[in-house]
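Starting off, we have a lone chain in the form predicted alone, written out as structure tokens.
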Amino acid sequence: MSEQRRIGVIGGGITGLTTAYRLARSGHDVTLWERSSYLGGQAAAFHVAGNALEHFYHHLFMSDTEIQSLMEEIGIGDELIWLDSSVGFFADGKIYPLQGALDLLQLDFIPLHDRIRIGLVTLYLQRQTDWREFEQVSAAEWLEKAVGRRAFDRVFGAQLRAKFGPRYDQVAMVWFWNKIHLRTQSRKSPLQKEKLGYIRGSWNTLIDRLGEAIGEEGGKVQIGTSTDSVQQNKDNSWTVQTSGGDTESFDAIVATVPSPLMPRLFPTLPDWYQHKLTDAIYQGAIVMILRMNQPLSNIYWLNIGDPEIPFTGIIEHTNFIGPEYFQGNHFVYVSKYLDQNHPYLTMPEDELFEEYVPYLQRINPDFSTDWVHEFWVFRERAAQPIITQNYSNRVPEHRTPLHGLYLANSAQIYPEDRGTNYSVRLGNKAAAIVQNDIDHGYLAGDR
């Protein structure tokens, strides 16, 4: 083991845990602050129905083995399940069931020759394997061009522009093709159905449990406090000053917050790197969360393919896992990606609830307001970064400029899309990083 060495790690999401973890069990004093009053981030979750409900809707994939790893090692496996799926796609006015390959023959919205084409391109980007050859081409272009003008307007099209919006055209094909190729791994052939797993008690059981294992590491989670001054000093250590009123020293900070809130907590930053970034693109997102007495469909994950819905997807959760588990009730996310200066980032929930409800009767005509309890809404402004061509040249390092300092969020999850196994890889690559930097001697402390 390397000589301890004092490091921070700023937030409290599954990556800056992932890393204290990691550096604490590596036997380094390690302490973590996260602002928020809560640990986990987008994959937090909230009390409700003698459950816990995530914030943003989560699952795992089969292929998702770094973050399955990890519940091995703190002694959670046995709480994560794989359960079936169900996907769907609603266009004029009907819910279209998605299972396999097959269910794309039924999709008469659009000629039969149109269909077999989507099955068979479908079936070619399950097969790649090399992102790099789509990474210089955006989806909308590849696409229309192997589907078609009609079967692209109506399917993928539709997709793109409900997730991105005015930026449809911009999204590389790279992140189209990892779509694709990852669902495949959760189905053993084309013809099964799809297994995706889930936490039981939530996300908050892998996210409480890795604050509990940095403790027992012997590292500090500070929850409610942010870093109100980080200041680099001239034997190149950091001291950093806290919201709870703390000063102290560390040899090394990771930063695990989005990229454009970089160049405010370290402006001393050279202009290339900030230009890196404040060149990344970020969408947000919002979710409201419906607690109803009776389902409004039978399908957990119901893609939008009509263009006057304003909703990105309809997820069922007790579709999913059943509302056996929340005393009887019903849980539904509305989710929407929205552009940063979206009227729906700051209108009222109530008046949001009302703009959405003639939309949730189109998805199911029998839907009313009696069914629904109770409703949250959750936004996230900074909830995923637009991953566009040649994205690997844009990428920002993990050791930034400067010394001692380094960088860990989802703009630099690539070519894969975020998600909670990607950050888990993340917090573990950061974490090797800082350590190899350790033994080669190269922090503030190694002098």
Ligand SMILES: Cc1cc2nc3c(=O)[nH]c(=O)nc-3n(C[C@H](O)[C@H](O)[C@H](O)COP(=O)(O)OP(=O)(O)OC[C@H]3O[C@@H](n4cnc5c(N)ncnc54)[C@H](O)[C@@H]3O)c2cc1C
Contents of the next structure:
Amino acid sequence: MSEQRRIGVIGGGITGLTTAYRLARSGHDVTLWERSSYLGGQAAAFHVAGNALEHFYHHLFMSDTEIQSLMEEIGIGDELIWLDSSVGFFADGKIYPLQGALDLLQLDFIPLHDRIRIGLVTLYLQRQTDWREFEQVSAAEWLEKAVGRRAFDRVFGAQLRAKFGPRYDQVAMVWFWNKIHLRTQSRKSPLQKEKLGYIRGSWNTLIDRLGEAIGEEGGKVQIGTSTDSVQQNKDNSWTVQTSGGDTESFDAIVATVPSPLMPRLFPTLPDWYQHKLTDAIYQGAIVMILRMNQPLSNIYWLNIGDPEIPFTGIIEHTNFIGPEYFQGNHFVYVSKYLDQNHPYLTMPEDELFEEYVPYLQRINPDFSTDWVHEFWVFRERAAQPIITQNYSNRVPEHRTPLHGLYLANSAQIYPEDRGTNYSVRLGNKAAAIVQNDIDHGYLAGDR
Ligand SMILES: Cc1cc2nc3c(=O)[nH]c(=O)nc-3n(C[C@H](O)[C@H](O)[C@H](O)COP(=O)(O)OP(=O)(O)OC[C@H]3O[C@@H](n4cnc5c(N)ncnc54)[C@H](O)[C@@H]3O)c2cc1C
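Would you mind generating the form predicted in complex with the named molecule now that we have the form predicted alone?
Then the entire complex follows, led off by the chain already shown.
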């Protein structure tokens, strides 16, 4: 084992927890700070109805192998379960089930030849394995050319607009290809039903176990503690002052916070690197969770293809993990992606609920507010990095220009779309880079 170093990890989401676990396991003296009162960041869950539920809906694809390996390693591999998923598309007042490529032929709000084109393009994208060919073109341009204007507007374009709003035409085709490609890997054949992964007891099972494992390896986890100031010393070590009033020195810092927060935390980062950080544009997300006494639909994942409806998707959790796990309650996520100045990000919760009700009645005309016993609203500003054309040139390096400062966040996940599997991969990678620098004598105190 190499010499023990003091390493600070900022952020207790899946990336920070994985990084801290790996470095503590390699024998380093690790401290992780999380500013919220709970660990897990975007993947965290809260206790409700005798179980736990993520603030933001979560599932895994079969291709998510890094998180599966980590779960095995920390002794919770058996908690991962694979369940049938059901997907639908809402357009023209109707739910169209989309369980396999053949269901695309049922989308009768567009002519048959458009449906055939959409089906063939989907099959084509499922089979492509080289993402580079999709890097230089926008999804809107590629897809419109492939399926024609009308089919694009009603199906693929509707989905892009729902997720990215006015920036929909900036998203690179690589992002869209990846969505289609991954879903194929969660099916044994294109005609078969998709299986998605879930963690028994919610993502908190993984988050809690990671926190525990860091402790077992001698690391420290401080929740409700933000890093207020982080200064680099003359010998390249770092002094961190936390909101708890502690001041401590470290040989290296791994920051796992969203890119736009970095320049304020580390104002001495050179301009060219700061530009890379501020270049990263994120869509925010707002999710309303309804606790209901009956289901809204029989679909788990319903994409909304109606431009008048103000939300992007309805994810009915209890059509995935049954209501029997939640004392008979039904839980429905009403999800919307939005840009940073959208009024919903600051709208009072009751107003948002009133705003959504008529549209929930479009999804199910029988829906009544009496069905809803409780609701919660969760908001996240750094929900989805927008993957623009030639993004590979813009990904900031993990090893920042400041000696001993490393960055690992979701804007560095590419070409895959962000997700907890890739946060685990980021954490593994960041820890390996720090270890490599220690092994080569690059950290403070080595020179
Ligand atoms: C609506 C939605 C749906 C999703 N669905 C899925 C899904 O189905 N499957 C899936 O795998 N993934 C999904 N994801 C994505 C996944 O949750 C994230 O990609 C992942 O959790 C990001 O982890 P992270 O650690 O990189 O970042 P975060 O979870 O954002 O963690 C960063 C942490 O840093 C903390 N922090 C910030 N500043 C400071 C500071 N100064 N000091 C201390 N702490 C600080 C924050 O409080 C936060 O906890 C979804 C995300 C959203 C928003």
